[in-house]
Amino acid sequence: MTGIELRHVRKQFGATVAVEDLNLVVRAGEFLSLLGPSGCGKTTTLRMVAGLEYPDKGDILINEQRINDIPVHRRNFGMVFQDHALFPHKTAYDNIAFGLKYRQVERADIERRVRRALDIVRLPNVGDRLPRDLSGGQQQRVALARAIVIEPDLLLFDEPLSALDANLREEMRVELKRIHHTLAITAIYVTHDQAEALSMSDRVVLMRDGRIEQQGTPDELYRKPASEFSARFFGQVNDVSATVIAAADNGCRVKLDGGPEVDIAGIRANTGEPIKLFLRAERAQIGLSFPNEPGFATFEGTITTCDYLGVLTRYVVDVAGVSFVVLQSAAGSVLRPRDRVTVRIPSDAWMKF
């Protein structure tokens, strides 16, 4: 199997860096997201790893041996796009088969390749159908078994279901996943969809101005997020200034600008000391009322916003002053705009950076 290792890696395009010093192992048979926001870095990292751009500096090792000065069309890589990049004229056994027909490889054993590459993505009949005559679902699977079809050593994914609607990317995602898994081989996923990244990957690298903000597995970035950026780029967040008006070595007290006080597990500042805090939309509760418990603050507010996602329902309320918003189930009973509620918070909630 094969890993991937890129040691002090930089790329600069006119007086623009678009990747700075970037050191990164994906082991052999991982799931590897690179996320981040556009003109982070990303899609340039993964281009320099195909072999379509050069590092300036530093060097890219597959299995510990360099392949800078490797050509793209030399390395065993099956890549996969956006804009799926199939010849239009071309059947989609032919898209597949190309692959295997410019490596010169026997014609039963390209016919065994790629039956078994369709049968993988689930569409063994549309061989003999033309790009136009296929869904943009049908196309991204002939396309990923294009990828696969030449046994590669690494699959490589540039945002490739940007362009899907929103129900067939949740369903190519499970697609992705099962075959990652059915193949095990590594792969490395660029996309600013955090949604994905979290979904499929076995770990994300989550990138800021062409270097690397945090990176770990889906939960640890969610969970523990090392920094503001980081904390803001997965889910929704409340950012609240306080000021501390007691420390402890386990937490502290704190009254929010313009809000109420409350208690604060696992963070410690200074009295005095002004500090804003961070709360993800989840984590606080809103209903008529809850009962007193230890490790919760609760604060009377109203609801100032209401807005209904599906699965979820999400509200903005006014606690003197304060705003927060909340995502709660919507399952849940309904609540409305000027309905007077009790907004539940654990004392652990709250992150500072």
Ligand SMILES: Nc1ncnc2c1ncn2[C@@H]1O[C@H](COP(=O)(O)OP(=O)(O)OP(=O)(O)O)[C@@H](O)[C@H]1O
Given for the second form:
Amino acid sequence: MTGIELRHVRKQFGATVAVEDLNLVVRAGEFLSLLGPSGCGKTTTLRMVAGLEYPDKGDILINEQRINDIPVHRRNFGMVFQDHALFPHKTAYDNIAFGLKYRQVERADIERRVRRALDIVRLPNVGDRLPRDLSGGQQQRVALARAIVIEPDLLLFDEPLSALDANLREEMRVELKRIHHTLAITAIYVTHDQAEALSMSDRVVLMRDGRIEQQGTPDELYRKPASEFSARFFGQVNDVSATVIAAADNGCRVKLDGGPEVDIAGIRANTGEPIKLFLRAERAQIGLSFPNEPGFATFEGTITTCDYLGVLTRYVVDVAGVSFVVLQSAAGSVLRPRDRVTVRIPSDAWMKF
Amino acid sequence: MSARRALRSLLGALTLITYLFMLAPALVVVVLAFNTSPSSTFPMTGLTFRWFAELAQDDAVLGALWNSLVLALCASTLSTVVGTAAALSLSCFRFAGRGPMQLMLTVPILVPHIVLGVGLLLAFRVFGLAKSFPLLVIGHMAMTLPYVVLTTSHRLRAIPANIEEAARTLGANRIQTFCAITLPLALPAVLASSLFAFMSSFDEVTATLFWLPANMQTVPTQIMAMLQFSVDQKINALAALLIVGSVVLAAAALALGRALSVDEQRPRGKRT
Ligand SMILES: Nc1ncnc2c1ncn2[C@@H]1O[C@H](COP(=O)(O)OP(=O)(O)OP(=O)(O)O)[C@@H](O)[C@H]1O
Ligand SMILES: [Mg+2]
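Swap state to the form predicted in complex with this ligand from the form predicted alone:
Every chain and every other molecule in the complex is listed next, the one we just looked at coming first.
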């Protein structure tokens, strides 16, 4: 298995700096996601690894060997493109066999390996079809088979599922994970879908404007965002201005601007200091009443809006002039606008950057 | 409902009339070519192959036919090779002067043939070149090149870049990628445009008249020469041959294009 390293990599297109001073280590066997909003340089980074773009500055290394000058066709990296990029004039079988023709693989062996790849992606009976006679999901599986049949040192994905509909995307996510597990291969996966990145990756690299904003396990990124940008990238976040009224070693007490006083765990601040606090919408709860428990703050409020989203419902609750967005499972009692409710927030749910 | 049906039959009738208008003259020529009477008029007096036989004896016609075929073949082959190469560099690379080059390659399609004819003739004079067959070929190549460049570069641009990139990540170098992916995908356009180049070279008369070396005729100029004396039945026979020939060629081109083109965009058929 192969790991890959990027050192101080930079890429500029005309006046646009697509990637700036990027340092990244992908460990052998790891499934790493490059996540970020549109235009943040994910594809450019991936293409530089693939050899389809040449970095303006910096090095790309495999096993401590600089590979900047190794052309695409000698890198032995499998790549899966967003819109499959299947060869429209070749059958599924010939698409998959394509890479083997440029390697010294014997005829019988080609047949065996293509069949095996088709089995791995669970598409045994479509070998003789042209891409246009395959469904979107089948095309993506063929594209995947074509990339893995060459036994690549590295698998590169550029938003491979974004062209599929929601259900199929879910299914293919599981499939990709299974295949990655089966092959035990290093993979870099580009996506702008946070759910995809969190559910599939060993490690997530969040990018912003051509730089790395934060990297870590999915859990670390979700639980310990290092910046407001990171926090906001994984779901809806409330932000509240507050003033510290009492400080302690492991927390503080603040007064929300125009609202109630709250005890906060895990955030250190100086008394009198104005601070900005963040709170994930799904960490707050609302209900008609809650028993008084230590470690939670509760306040009275009024529901102003209520959006039914299916699994979850999004409420906006007004607490003494401060609006809180609360995401909550729709099970249980149905709450309506103008209902008086209690908002409960765990004291360790607050974040500050 | 009935108004709609009436409209539809009206449209059908109009289409039929248009086709008749376009095809009837050609049909008349073909039919009359088999008439026994030496003047090309109806009613037909009988069926005969005599005019075709006479045509086959006519050295002037045969010579012109040979000249036209060689000329069209040379011009279309040259413009296909050069045009495809030009289309490739135009659509795959960005380089200084790309815009002007594209303009230069396609503008002859807009220039009246008489201007091209006179222009190139004057250019021959300036360089002190006598009219000759190679110069005629060059002239025809200039006229047919735009078709090849336009059709082929349009097709090349329609090939998504990531298909070629996929081939390269799979281990094919640039040349292998061109041979295995780009060329097969562009082939229908290349063949279609070379056929078109062939036909338009074969057909060209205006500019050809300026460029023909002495004592040389192509089929169109030969027909013009023959028409100056009489409307001969032999001309009808020749015209009939040309019509049938071009229909067969066009049909072949269409069938070939169908067989070769595999478009992702084409709607998918029923799947099992
Ligand atoms: N070939 C190119 N020519 C010019 N600019 C480019 C080129 N490729 C990328 N860029 C620019 O570089 C920046 C990063 O692009 P990139 O494609 O890497 O973004 P991305 O993170 O993949 O976005 P998306 O999620 O929309 O795919 C963008 O501003 C883009 O416009
Ligand atoms: Mg992208």
